[in-house]
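Below, in structure tokens: the form predicted alone, a single chain.
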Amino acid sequence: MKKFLQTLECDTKIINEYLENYCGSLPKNTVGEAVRYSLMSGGKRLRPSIVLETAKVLGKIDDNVMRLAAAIEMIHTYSLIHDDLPCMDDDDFRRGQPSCHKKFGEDNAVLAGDALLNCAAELLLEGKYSLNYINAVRFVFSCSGIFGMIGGQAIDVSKTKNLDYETLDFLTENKTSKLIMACVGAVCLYFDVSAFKFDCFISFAEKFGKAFQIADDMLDEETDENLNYVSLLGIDDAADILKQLSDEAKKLIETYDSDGFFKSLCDFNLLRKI
């Protein structure tokens, strides 16, 4: 686990490094201000230190490697704006900061993650195209998209009662797993790996997503007043799951696992706090 945290925040030094530059070309007025407050607001960078140490694996650390894990960080950053919304989950704090509307208002917040998503988008589109890139960057899109991340999120934000089992998966897969399945399936279109590959790595990214969503449920305070996996099973059954999809992750993926950075990051996610 020292190796992995050691890992982690190597990764996080890179990539924060890499955002800090970018938002110094960001103009000079309230959502621009918005924009760098809520991207630069901290966070565990899991999902940019994927795309890194699956590079790793499956060929090197490039400039376009970069700008995918840098694009897919912003995306992740406009959902977390906009779900903090007082129409979407209507929350105060994020990262133990006020959230981005009540910082900027919601006005500028909503403005904040349109720009978040853009500037992604304007980010890849600067890379060195090949057919590879492309279709690395056409994924990332479809993971966080209305067949992805906004699928997941249009079924929580219907609030329905009667949510089974069956339909909690469904939207654990959409709104969480798709945008760690665009972490690997990116690098493994950009790198042009079998799709037997691409297959396993897919396959540990929607279960590690889905053990990472029950983690979150197991600490989130208000499970009582939500729907999700610790209100549906219960505090110990979710934990089981939680154990069993970790392990079917980490078998899936320690063939090409030879630094031990997967195995550690589905035991990190059954040990984190917040």
Contents of the next structure:
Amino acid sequence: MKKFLQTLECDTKIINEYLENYCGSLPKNTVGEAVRYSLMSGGKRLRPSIVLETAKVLGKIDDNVMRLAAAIEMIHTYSLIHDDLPCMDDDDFRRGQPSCHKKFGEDNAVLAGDALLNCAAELLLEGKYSLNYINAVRFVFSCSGIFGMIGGQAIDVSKTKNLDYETLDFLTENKTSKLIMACVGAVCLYFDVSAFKFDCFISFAEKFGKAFQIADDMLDEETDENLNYVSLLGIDDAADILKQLSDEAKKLIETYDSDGFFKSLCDFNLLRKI
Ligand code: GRG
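Shown: the form predicted alone; wanted: the form predicted together with ligand GRG:
First the chain shown before, then all remaining chains and molecules of the complex.
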């Protein structure tokens, strides 16, 4: 775990420098400030770290890989800003600080989220083109779009009263796992790995994504009024499924996990308090 935490810290430093540098080019107006506030407010940076560590296993970190890592973090940040809005989850706080709309107003928060999605597209389109890179970029947007993260959120906002287990799984696969699939899948496509390897990484991300969501539901147990794994299954069964999914995820990736990063990522998720 110590090695994992060191790797995460090192990746966080790299990604923070990159994003900080990017933020320097933003306009000095309220929307620019809102983008910077949300992007640099102390996220765990797990998704960009997964991009970097997948690249280390399958190839190397280059400028295009950095763009993929930063763009996915921008998409993640926009989704959190929009999710916190009163018309969605209506959260006043994010990462222990006022959420974007509480600090800058709803109008600026909507625009900051929109801007971040646009920034992600621009950043990716300014990369060095190859067919593999285009496939990777396309995969990022399909995972975060209407057949991915947005599609999952669409079920979430419908607030179906009798959400069954299958629907919750479908919602989670889209809302949470797909962006994690983007992290590994885009790098697989960029380095043009075999279909078998691609499937191993994607299946890992699917299981880990669900485990990540269950851990999140367990952390939010007392504050979350939405239907989720804990409210549907009870805390003990949710914890059992979390453990089972983590074991399955580790098994799926072990052949490619030479440094133990992905195994430790699953263990980190089991123990995390944030
Ligand atoms: C608004 C299109 C749109 C989508 C919103 C991301 C999301 C979908 C909703 C946020 C709420 C939620 C429970 C999302 C599931 C994914 C998740 C657990 C996000 C939090 O990710 P962390 O813990 O966040 O990696 P940090 O703060 O570390 O960046």
